[in-house]
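A lone chain, given as structure tokens: the form predicted alone.
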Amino acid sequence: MNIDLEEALRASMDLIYGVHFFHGFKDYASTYFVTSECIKDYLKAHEFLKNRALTILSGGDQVFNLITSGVYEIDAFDSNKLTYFVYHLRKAMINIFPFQDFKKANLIFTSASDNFSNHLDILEKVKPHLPEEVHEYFRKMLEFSDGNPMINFESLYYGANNISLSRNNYLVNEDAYKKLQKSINDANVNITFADALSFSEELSSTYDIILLSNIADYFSYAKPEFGLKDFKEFITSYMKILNPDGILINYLYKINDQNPIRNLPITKEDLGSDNIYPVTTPIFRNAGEGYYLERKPKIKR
């Protein structure tokens, strides 16, 4: 994979002068450092094949959770190239830090109030496990941001807090985290930058698990006309590359009987309640969060 470090630095320096909000489906945009979806909920609630997965990359949590669940062949994609840097930084943190220190490092790196010397200390500790361009990217970004009150470094990221950390199966306890540490370097993770709306058409591989996160939610920011027909076409395009008895998951926010999916002009009834599963953790269940899951039928012989 070719990464243009200077391009990434220029784009990131522009971003941290901007508003901390969704920038659209661009090559460089604010990214989730830690997941906002309750991944552990849907990975523990369903039995599924564990051979090969396709997932959104984001900050890497989808990949880390899949590895912890026993999946070692993973294709990850994202339209946002900044995810490449965040993923490798967090993977290096997992290689280096014990359980509690890893969680602390995530909070430090996304804190507006933390001293930049703490960021640099983390960066130097994980350097042996970082691709050279990733270390250089964060080093230069931190130097650029340090001491400049006009710069909002944390606006590069969303989602790093103790609640979001608790949504991951590899962080439920120290044993789960150690399991990930032992297997993370054995997993084969391939990263591609691609547009989710068309990427499925470019793929020749098929998958047992497809995790689409809440991409469809964000389509409605960039495409206000995105509706039920578009959503079903989006899901269908990925079902075509799903193996028999495989599962496809799209995360949903604020979905319940009264409240439609955030920003999407679609109701629970439109999607079919048989395909909607609420999260079980009370704080998330009460917020009306859930996920849309479709299983591809087995081939009858």
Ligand SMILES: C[S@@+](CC[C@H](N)C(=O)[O-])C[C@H]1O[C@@H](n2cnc3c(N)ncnc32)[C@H](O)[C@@H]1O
Given for the second form:
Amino acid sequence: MNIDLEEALRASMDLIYGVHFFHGFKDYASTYFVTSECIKDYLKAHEFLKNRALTILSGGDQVFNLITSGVYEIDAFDSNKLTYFVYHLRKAMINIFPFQDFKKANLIFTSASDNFSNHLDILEKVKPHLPEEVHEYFRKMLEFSDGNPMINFESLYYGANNISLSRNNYLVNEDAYKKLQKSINDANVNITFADALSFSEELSSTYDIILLSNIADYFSYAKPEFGLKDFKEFITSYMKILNPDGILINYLYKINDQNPIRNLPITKEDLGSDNIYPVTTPIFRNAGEGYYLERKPKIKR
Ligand SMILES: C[S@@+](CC[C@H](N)C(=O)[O-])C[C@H]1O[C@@H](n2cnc3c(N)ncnc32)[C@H](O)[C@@H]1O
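With the form predicted alone done, generate the form predicted together with the ligand in the same format.
Next comes the full complex, this chain leading.
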């Protein structure tokens, strides 16, 4: 994995100028600092072996939840290279901050501001646990932003609020958080930058659990014609690298009985309603929120 610090800084500085519009996910894009998925519910709902996981990286919550549930070998990937910086910042925060301070630090770091002394304070506290280039990236971004009325630093991030924080198994209570603090540095997390549409073909490992997040919701930005057949091919390509009893979880937003799944011309029935599980009270009006589960048939013994 190659980190190009100068390129990451240039792209991030572009992202925080002026009004922010969603342009789809790219090499450098706004990051979900805290998850938008109810990870704690779907991990709790299934028994699975815990030797090895494949997950989207995003802001790191999928990784932190997997570690809390006992998985220590994790391959994490994302097409957005800025996720690398967010993951390491939040991992360092977990190492340094007690429970309540960690939650506060997430909210501070993602909020609108024209004074960055609180952000800088957090950065300096977690510095001992940061890779050098990650510290350098945030130091330069914060210096660039401080006192500059033209920038919206918060455009770098989506979705840190008390609801999103509460969707994590390691934040349900202080004991869970302490459990993650004890194990976080023992986990082996390999990060790769890759496109989910082709990545499965490059992998030689197999997995007990694969978390595909809700990436498929966004394929239509790059491929407007993305449909049911493409979705099934996408899922099948990851089923091939699941262990015999492994499970694959694909998150879906905005599913209900009448409407197609958000951004996908697919209905619950197309996917087999039995494979779709509701997980939370809808966050979108008139919508459901859930996940699609695929499980390879068990081997005959
Ligand atoms: C789909 S987003 C939504 C946030 C997510 N539900 C969460 O809880 O973190 C998750 C991540 O998927 C990544 N992503 C989107 N399309 C991708 C693709 N084609 N390949 C790899 N990663 C992708 C984005 O960069 C983002 O970091």
